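Only one chain comes next, encoded as structure tokens, the form predicted on its own.
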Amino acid sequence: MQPRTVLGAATVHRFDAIVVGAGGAGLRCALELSEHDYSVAVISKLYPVRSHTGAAQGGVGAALGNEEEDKPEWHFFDTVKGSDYLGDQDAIELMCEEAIAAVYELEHFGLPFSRTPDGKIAQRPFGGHTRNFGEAPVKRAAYAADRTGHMILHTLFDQCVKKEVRFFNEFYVLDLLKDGDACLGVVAYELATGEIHIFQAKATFIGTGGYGRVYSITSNAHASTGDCMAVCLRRGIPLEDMEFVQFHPTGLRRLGILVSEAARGEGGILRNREDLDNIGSGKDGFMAAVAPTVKDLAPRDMVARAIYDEIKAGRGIDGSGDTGSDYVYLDLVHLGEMVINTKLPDISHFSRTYLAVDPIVEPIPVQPTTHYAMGGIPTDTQGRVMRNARNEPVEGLYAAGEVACVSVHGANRLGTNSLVDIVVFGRRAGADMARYLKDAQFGHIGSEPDAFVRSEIDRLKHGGGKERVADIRKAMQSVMMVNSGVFRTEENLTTARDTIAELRQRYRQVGVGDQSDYFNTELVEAVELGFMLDIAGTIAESALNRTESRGAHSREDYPERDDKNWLKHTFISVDEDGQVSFDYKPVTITKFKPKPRVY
């Protein structure tokens, strides 16, 4: 049993490290550190399996070659040219390489991969994979069908359960505890009871996901609010990259659950409305002309951008070339009824429920939607987070996943990348985080640690505000998706700025209602908008900031990319003023230089 005091009216843990998150990068780092006699605890706003991982679904990407030729330099090249070369190259190659023994790794903690007839791993082909340098696509996705970081979740969740790691499920972090540079733990708040919990610990590791919810379609799960990304932004720490949010192709249309490129690796083709004819035929359709090559798995930003340029056109199925309602459709029809029921189950089931659409005889509709956040909390290729575009860390906090940004994945990332960064980095977190521990302290906390927690939620509950969460929320996430989306202008981002400014003085004003202390989901919803809002404000500020077109980041009145003046990452600061800051960081390039980037 850990020391457990109480603190005013606060219940104290102490650990010697403690994991912010119980996705895949926070379980693989607490795996690793269990391998070490430290105390270790995980702290998660959900029940673990719960988790945002769960939700990736077709590939994770290591040069296995088990089903053609690979090569972990193929897929570090594919990486930095699917980063629009923003990706750092130290970095991208460390994960390429070690990526192969992650998935073996992986194997061996039992995870359920699909089987090539020889009984390897299987694996697909996925958006900007290629062979030799970008011949043509290769099988590089290790799948479990199409339910891959479900898979991913369960086995690391199951080895940390072996391992005797302890759990505290549904506590919320809401703060950081720091010292001058130091990270001392976080203050978190136990959602069955309503009571507040500082956890003290020598090392902290946030592994918390990202913020899809800030925008109104996005394939993300009701928690990924970009919670501790803005508690460090709060606390001084500044945000890299943030102007990079990962628009996914194919989302259900109006819903953004996500339908997997695993689609397209199994050869599902889009389709406009001129091209109705040829459903289920497997001809090409109009990737074939925007990628010749690799056509309909082109990287992801292409993609989107491709498909908002056929409803634009008048192209769209409904033809009205409104991009808020139009849509493209998802021919699977070819591919028959044993690839789409054994490869590809989770989709079908989810086009069937949501959309009563039955992909074995007719096409899917699809539409982009909000999918993954490129930058976030700096951190260099062992995890430690960085405080500022020096590189100098914050002693004692690490970070990993999509809430971190190392940066691999650049301007853009490939599909599968995000999976094999946690697992590679998480690991690579929890191995630098036990060297850190050998000779680290306990910092001195002080009195009232949980104060600013405590005001806020004394603020939200009875500070008598007339503004509703829902009405601020909405506001937010429609101003997002129509002005800081796909195509971004200097207009429609400080549209965009000025309104996350103006919704963040209502929120000044929010009140709860509910005023009980069991899972008082209102208040959770109150807090999870003002990470949100303040997530939101660095996304607008710094694609405003970048006046150049680069991977995910497409400005309109900007449309070229400008490696002479842009080739550099952006460092966003908030002071407490609320006074924007930025400060910059060269990319690392080691082997490839920039070129244009064509599929």
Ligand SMILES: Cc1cc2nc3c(=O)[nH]c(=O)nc-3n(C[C@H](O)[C@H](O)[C@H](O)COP(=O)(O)OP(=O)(O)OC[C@H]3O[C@@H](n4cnc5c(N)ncnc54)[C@H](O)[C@@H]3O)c2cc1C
The other form holds:
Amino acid sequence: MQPRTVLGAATVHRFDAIVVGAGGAGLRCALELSEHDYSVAVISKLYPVRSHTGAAQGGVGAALGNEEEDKPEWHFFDTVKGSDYLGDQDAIELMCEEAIAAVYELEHFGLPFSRTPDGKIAQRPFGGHTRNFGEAPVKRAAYAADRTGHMILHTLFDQCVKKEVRFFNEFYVLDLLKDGDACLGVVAYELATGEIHIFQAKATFIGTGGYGRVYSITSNAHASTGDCMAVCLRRGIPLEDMEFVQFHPTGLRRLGILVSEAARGEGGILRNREDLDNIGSGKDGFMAAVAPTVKDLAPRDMVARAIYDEIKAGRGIDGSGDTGSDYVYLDLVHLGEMVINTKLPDISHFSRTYLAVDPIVEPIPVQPTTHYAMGGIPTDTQGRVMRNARNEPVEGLYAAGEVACVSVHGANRLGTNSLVDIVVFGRRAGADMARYLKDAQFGHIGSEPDAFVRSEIDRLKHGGGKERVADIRKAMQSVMMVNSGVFRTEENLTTARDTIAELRQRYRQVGVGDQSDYFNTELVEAVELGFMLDIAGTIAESALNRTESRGAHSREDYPERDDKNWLKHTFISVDEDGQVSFDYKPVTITKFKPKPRVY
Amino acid sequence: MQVTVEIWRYDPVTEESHFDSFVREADPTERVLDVMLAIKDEDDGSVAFRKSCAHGVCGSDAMEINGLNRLACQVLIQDLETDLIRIRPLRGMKVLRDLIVDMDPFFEGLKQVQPYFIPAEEAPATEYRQSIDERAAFDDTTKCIMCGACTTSCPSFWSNDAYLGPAAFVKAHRFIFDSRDAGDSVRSCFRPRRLAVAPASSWSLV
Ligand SMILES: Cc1cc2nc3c(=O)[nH]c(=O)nc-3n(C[C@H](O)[C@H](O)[C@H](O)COP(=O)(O)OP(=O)(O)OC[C@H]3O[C@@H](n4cnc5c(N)ncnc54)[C@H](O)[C@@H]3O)c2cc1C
Ligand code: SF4
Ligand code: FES
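Mind pulling up the form predicted together with the ligand next to the form predicted on its own we just looked at?
Expanding to the full complex; the earlier chain stays at the top.
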């Protein structure tokens, strides 16, 4: 093999449409586009089946009513209430209605759902999903054991293989090509060779997932680094509602590996140190006092806070009061071997492998783990990216899935609603792109569209910087976990913001030792860190700015929800000098007027 | 405890390969992947390997660890029962750099089994019905994460270019034994030539 240099000319590709990201959102979008006669390419930094959609466990929410009566209106209401009234109700209504067809469609693509005794798709209860506007939990999560995301990812990928969709695997998108308010494609770095590629397109879709790795304890994959949110921010597109970060109540202690809410859906109970005698009894735990109707199936934000409250009050298992290290128990013992092995096989396996704890005989040590990005790139219900709070689109640019903010999850996402989101809005974006492509033209790209990317790579590889990626990344992850986590105050958010600003300065001095062009994973990690620092900054700034508590954003210094001043979406922008500015968009309210959120 | 980690290095430019050795402190309950990441962070950033989910669900980090193909994120140090850890790339695939092998032929090969659902009937208004037992018949083979560990540990795969290897059978089984699928006839051209298919009940995989 001949060494190649990154200074040579870039390879230029032209497609009618490109899809960045091959998780559930990207693949569903690509499938929709494959119904038409356009040239399409999917670009992904991972092999498609490695995408983090494959880690989703518990289920995909749809009011199929297979196990008991259910209605899309109830799903709609639960999602609005779960969002703490920040979700846009037009988008939520549409999602809950289309969820039903979307789930049947997945089944028609061959998805092996678990089954009811009469052969229908099986469903189970999940946090915040209720019957008749909050009366009691309802079985709404359609599932395939605790591997629902794996089945969705593989089923969609299989269909893409069937349709002969073109993939560029292990291509890392680093920049967006823009001309004024139009998107003309992307710039990508080929991991195998270090070559730069220009992908010119009339329509570009972004489905690059979340940013959990900004935090030290997370259920997210190493690849979940918020890349394309940061790319958009750098290219002048604001990000919406970045203060809303979901902490899932039950991550495996220290590791953050997720124990799905399905475990509580099947009857699991959280226990503190005063409750050890009740292990295996099936008796109520501490959640019964926090949420009397739904108990352990309260929405995630409430359960995560309740766990921290227990720990702070010295009722964590080790009693230290330290939310960083203390934990509580998730008790499945009373469910018995049969339920645990057939309905929750993977999470039992994780618990045995990583903690040497067998949930059949003993409770699982758990603590909250950073899980999901409610905020992201602002879009409308067609998946079109908005360039400001006044609903003006970026021509030819689309996004859906965790990277985007429609907003259907508002201030707190309900479990099972992300898998719905990716298939419903992935499809809608693909359909709108196909419409858009009818009259769209290729834009004119300037003479050196890759100049920025080349100079960044050059600086990291040859700039002689002495700072190490790992040091800055660790500092970022820990400051975010401690200061921009489940509970927030002006003081700790200021610490987070200022520390991130310092780390960004240090990042300018980062040097990459590996000089190779071939699979330079050290370089990739350095670039990812740059993206994550940008994201961390927007989270801390937006959280400091919002002086109320709503959903997952819990300010100890502003403990109440403040509908008078804050029933609105945050749009954060950062200019070239790093100056932050905010704008706001009203929440779309159709059927459900904001009410206090009690369960 | 102290561990010695020997990692296979391959440079595609010089085409030279060797083991690099790293001595580190590690907790017995750490994953092999954790130790590799610590080496990358603190000792030598240029060690190249794939990783993503870190808990055995994405299939990125299959490699040969002390002679067996495994996922680095699924093996704890204590599971190895030794303080010498020797890591090599999967065999039978072209090594691109260090522990990274070319997976394209693996994914291309799978296409020969028509690895997608071919419905037996027109889609109904709701779901295709399938009993709990029918669903259970192919449960094991739905779990494959396409890591390639099985295929690349098979000597026949190393020596015979035409042989697709076990992962392809797993994928084929997942559809052949799905009561909703009618792809048997198209997949059968693959079936008898490659493998005498055992009844589902005796076929326990993954
Ligand atoms: C452990 C776990 C369990 C979950 N369980 C559930 C559940 O039960 N129900 C539910 O509804 N939700 C669940 N979720 C949430 C849900 O799985 C995710 O939000 C959703 O799958 C995200 O899908 P996506 O398509 O947006 O992104 P992803 O699946 O993360 O895909 C991102 C894609 O983008 C690519 N990419 C990223 N950056 C770049 C770049 N710079 N250049 C090129 N490509 C790039 C990646 O390679 C990947 O292909 C869970 C999440 C986790 C972490
Ligand atoms: S069947 Fe083979 S490719 Fe599939 S998960 Fe098992 S070892 Fe990996
Ligand atoms: S990193 Fe995903 S399987 Fe190991």
